[in-house]
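In the block that follows, a single chain appears as structure tokens, in the form predicted on its own.
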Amino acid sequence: MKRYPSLLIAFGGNALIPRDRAHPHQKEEFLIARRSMEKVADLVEQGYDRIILTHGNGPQVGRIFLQQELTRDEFPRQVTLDVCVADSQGRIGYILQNVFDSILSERSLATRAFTIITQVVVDPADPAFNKPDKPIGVFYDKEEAKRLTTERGWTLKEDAGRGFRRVVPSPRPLMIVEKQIFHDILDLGFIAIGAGGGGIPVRRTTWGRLEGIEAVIDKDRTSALLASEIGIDTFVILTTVKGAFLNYQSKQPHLIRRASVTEMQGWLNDGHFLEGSMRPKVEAAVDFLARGGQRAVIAHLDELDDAVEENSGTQIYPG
């Protein structure tokens, strides 16, 4: 019998989010769910049985924002950035869980999925925590960022001429707080969701205690964390484009079809993958097949299957 390696796929936000607009309707969502989950379908029907599914929350969790400051008169209140990343993992992960459930009954495979809001700890000394520069949330003038600096400890910079945005803390993820119960879900034959968006940064206090704090933790960064320590074979990281390009602003960019670690790391130290796009996938990928996992694959959303299949996408490999 065909053994099916285990996999982790990472959506990003946008899995969610119709490719012309950037604020859809709540049925939309479901909509656009289901056009991923039904590739994730054909897999279980395959075979798979053991997969992992994470998600970016990048334009969910700027909704969260706007709301809070379209009604900051009405309800004058502050929810931390912890709170928020929690707010998007419940509301994405019982999109997918519901939409994925109906799809799987349709199809009479008795399999489902299981939610698992997801903590990430991180270290408080860690240097991103001096230099924040991950930007969330809607643009403010100048004098309105002024305010915000004052008021709320926001760092605020200046983007591209459009007005100002908060920037926050990207640390490193350490540990997955709910490692254990991923293992326990997938051996009892579910589906995992999990660690959206990052996860929900924690640190971890003198007396044990797990406290929240302010930051976003690179969604794909987390994923690779996850796949390691779960023992996950084949690490997947869907995007918008084919997958992995060298030269990519020239005229001529090549897409990598399949490379070694060695090849990846040179690729990545000679400055071939931008930053804030592709180079955090690269760097993900690699550090994944360092800590021993067996492929990564970086390819389009909508080739799912042919990616696992290793016949489209970036496909990296130990060596």
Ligand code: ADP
The other form holds:
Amino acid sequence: MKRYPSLLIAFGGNALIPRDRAHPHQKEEFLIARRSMEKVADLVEQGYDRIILTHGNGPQVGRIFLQQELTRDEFPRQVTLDVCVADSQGRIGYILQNVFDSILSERSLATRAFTIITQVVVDPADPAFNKPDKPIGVFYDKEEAKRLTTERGWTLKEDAGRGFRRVVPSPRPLMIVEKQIFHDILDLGFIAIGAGGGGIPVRRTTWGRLEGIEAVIDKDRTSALLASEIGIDTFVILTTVKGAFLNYQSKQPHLIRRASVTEMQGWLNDGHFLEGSMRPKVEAAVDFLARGGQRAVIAHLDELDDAVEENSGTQIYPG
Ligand code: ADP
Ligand code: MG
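The structure above corresponds to the form predicted on its own; please provide the structure of the form predicted together with the named molecule.
Starting with the chain above, the whole complex follows.
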């Protein structure tokens, strides 16, 4: 009998919202989630029985943050970024869990999915805290930017002629607090949804308490860490392009179909993958394989089945 590899599938945050629309209707979010989850259900039907789903939250947390900013006169007590990330995990987790339940009932499949609000320990001494560089939320003019710096202690950076934006640190994920729960859910035969938006950044105080931190963690890095900690075989990163390309911004970009870790490492060093988008995915794939993973793949959201079957996307192998 064929043994099905365990999978961790990471959805890009942009993949879960309608494209090119500033104010999508909520119904569309459900429809898009449904399209993705139908594909996950196909895998379940084929026999894949250990599946973890993770997801980004860039556009969603951006909106939560914006809503706060726009109502700050009415609600001056703002929630911190860790709580915004938790909100987005709940929102996206609910939508995925809800549509998946319907799909599984329609197909008379017995499994179900559970969302795990996920906290991730970071190191307060991480150098990222000295150079916040991950932009979030809306643009401000120079005056406002000055005021926010003094009033709230934010760091704001000018973004190529579009104004000033808040930037926050993006520290490395060290440990998944809810790791055991992911194990347990898989052992029970269910699908786990978690580590949304890279997880809620927390630090462990000397008293052993967990404390939220105003930062965001890269979802590709956290997904790789979770995949290795759980001992996942295949790490699948789904996004809105067909895979990792060489010479991406040239007239003749070349899709990498199969590569070893060593080859990918070389192309990373040569600067083929852009910072903040493809680079963290390739790094995450390489890290996962260096820690004992069997295969990593970066592929388009619509090609999940082929990506899992080694027929599309960028397939990366140890070595
Ligand atoms: P996600 O929400 O899935 O994390 P990102 O926008 O962060 O999506 O990353 C995917 C984007 O990476 C693509 O839309 C593409 O524009 C960009 N990109 C940068 N370098 C490359 C490359 N070498 N190959 C393919 N895509 C690349
Ligand atoms: Mg991304």
